[in-house]
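This document starts with one chain, in the form predicted alone, laid out as structure tokens.
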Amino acid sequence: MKTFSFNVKTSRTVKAALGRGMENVPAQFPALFAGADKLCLVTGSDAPPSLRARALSLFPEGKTPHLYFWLPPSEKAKTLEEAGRLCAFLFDNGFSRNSLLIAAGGGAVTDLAGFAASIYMRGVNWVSVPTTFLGQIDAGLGGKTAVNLGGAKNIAGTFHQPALAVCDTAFLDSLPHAELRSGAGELVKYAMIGPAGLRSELLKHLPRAVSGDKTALTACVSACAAYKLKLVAKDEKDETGLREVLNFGHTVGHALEALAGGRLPHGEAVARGARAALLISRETRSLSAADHRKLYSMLDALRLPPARGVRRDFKKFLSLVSKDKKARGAENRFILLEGPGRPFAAENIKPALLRKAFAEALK
């Protein structure tokens, strides 16, 4: 097991553990767990038995009482109502400021549980245990917690770092190919925005990672986690622009998820959002045709299925893009590319170009 820690501007030390087939995490981090009067393991009601068994191996029951809370499947969990239901459960069961939440699941579970942890008694400690490929390279790391509102993604949220993030790649063994491909959408994002060394490492392992190779998956998780947490340490609350580059592909991606009613996997949506961002970058002459071809080939390698179930409603798409929380008061705001590893922010892209980008994303 690899462990590392980083400090954020709130003077909080965040720890992360990466490994495969880990056991008894509390024994590895006694200070965090010994001080907890109660523990609540939060996961999805659709979690397979293998996930629950692995979670119990990581956090075996000891002297501290364990309670269990089940969330609805996937994005249905990310509502203010579910956050309130979890907080009420904690209150009814006597959880205090010294209690600990453990969120084991995909991005929806870690988002919702982290959000509840941030507001219950004005903040309690929590542990993020992402169990999907996408969660381990991105969604389960960094301390952004949120719920959805009005069909838009992550509109109500907080920055609340987990006291510990645990990425055990044994969780990935039973994932179907579609989930690995979805996670690879975020992986390609990192390859496009990151430095040359990260890009080389990810592209070397990408084909085998998507096919489920355990060594390749672990290498990708390690590389992406280290890069993201380094950015978070420098710009925890997305104030200087360093962390904002992680939003590449997400403005369009989130709009597509909304237009699909939550039926489009997040990683596939991000990959389609990256298609749109590359087109805008090329059409505004920020990105050369040669670099566009080079970067687009990474997306071709994912072999995305048809975007079935996504409404072809350009007017609604424009509305969603303008309401995206990243717009910062502009008509819209995108992370674009001047070349591999050279992201930058651009605002107020014209509707005519956005129409082309929308069509590109749906190809």
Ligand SMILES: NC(=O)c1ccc[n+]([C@@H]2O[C@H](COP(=O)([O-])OP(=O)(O)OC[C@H]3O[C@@H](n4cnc5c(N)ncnc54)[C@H](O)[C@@H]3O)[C@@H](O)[C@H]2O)c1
Given for the second form:
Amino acid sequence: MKTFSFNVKTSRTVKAALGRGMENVPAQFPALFAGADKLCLVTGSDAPPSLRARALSLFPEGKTPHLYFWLPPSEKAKTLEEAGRLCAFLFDNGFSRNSLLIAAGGGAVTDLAGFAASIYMRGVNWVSVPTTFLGQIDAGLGGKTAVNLGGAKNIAGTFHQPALAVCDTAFLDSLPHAELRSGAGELVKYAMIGPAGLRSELLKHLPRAVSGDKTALTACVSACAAYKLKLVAKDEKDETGLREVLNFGHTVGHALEALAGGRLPHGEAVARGARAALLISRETRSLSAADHRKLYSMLDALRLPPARGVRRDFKKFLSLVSKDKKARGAENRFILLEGPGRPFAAENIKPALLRKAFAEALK
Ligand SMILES: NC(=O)c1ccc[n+]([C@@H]2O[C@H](COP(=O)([O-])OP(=O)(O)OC[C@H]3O[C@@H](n4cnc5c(N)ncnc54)[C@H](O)[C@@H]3O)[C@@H](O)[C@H]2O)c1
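Moving from the form predicted alone, what structure would you give for the form predicted together with the named molecule?
To see the whole picture, the full complex is given below, headed by that same chain.
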């Protein structure tokens, strides 16, 4: 098992454990678990039985049996109502500030459970156990929690670091191909924005990772987690621009997810958003045609299916892009590229270019 500890600037030391086929995590982090009077395992109602079995082998029940809380599938979990339902469940079952939440599931589960953990009694400890490829390379790490509001993504949220993040790549054995491909969408993002060493490592493993190769998946999780945690440690609250580069592909990606009513997998939306961001980068002459071709070809390994179910409504798209919380008061704000590994923020992209970018994302 590989273990990272990282210091987040404003709060505390956060631990991350990473490996394949782990057992009995509490025995390895006794201080965190010995102090917990109650423990609630939160997961998605559509998760396969093997997920719960693996979660239990990671966190075996001791003297105090676990409580279980099931969330609706995927994005349906990310609502204020579900956060309220979870907080009420904790209260009814006598959870205190010393209790512990364990969120085992995809990014929707870790986003929602982390959010509930941040507001219940003004904040209780939680353990993030991402079980999707996307969750292990991104969503389950870094302490951003959120729910969706008004048909838009992640509008209410908090920064609340998990006390511990556990990425066990054995969870990925039951992941369907579409979810592996979705995770690979975020992986390509890292390959585009990250340093040359990370890019070559990820591109080496990408084709085998998408087809579920265990060694390739573990290598990708390890490389991406280390890179993300380094950025988070330097800019936990997304204030200096360091962490913001992780939003590459997300301005358009989030708009597409909203236009699909939650039916487009997140990583696939990000990959389409990356296409749009590459086009804007080229058309605004920050990216050369040669670099555009090189970066665009990284998306080929994903073999994205047609973007079914996304409303082709440009007016709504424009409004979603300008209401994105990342816009920070500007008309819109994008992370673009000047070349591989050279991201920068740009604002107020004109509607005519956004129309082309929308068409590019939907190709
Ligand atoms: N907080 C962050 O920093 C951050 C970063 C990126 C994405 N996100 C969020 O993460 C969410 C997407 O996460 P996701 O891609 O994990 O999707 P998801 O949470 O919707 O999960 C996708 C599906 O996979 C199933 N699943 C989970 N683990 C499984 C396993 N081991 N085997 C079989 N099936 C399994 C789930 O039940 C679900 O049906 C989005 O809401 C996105 O906004 C958050």
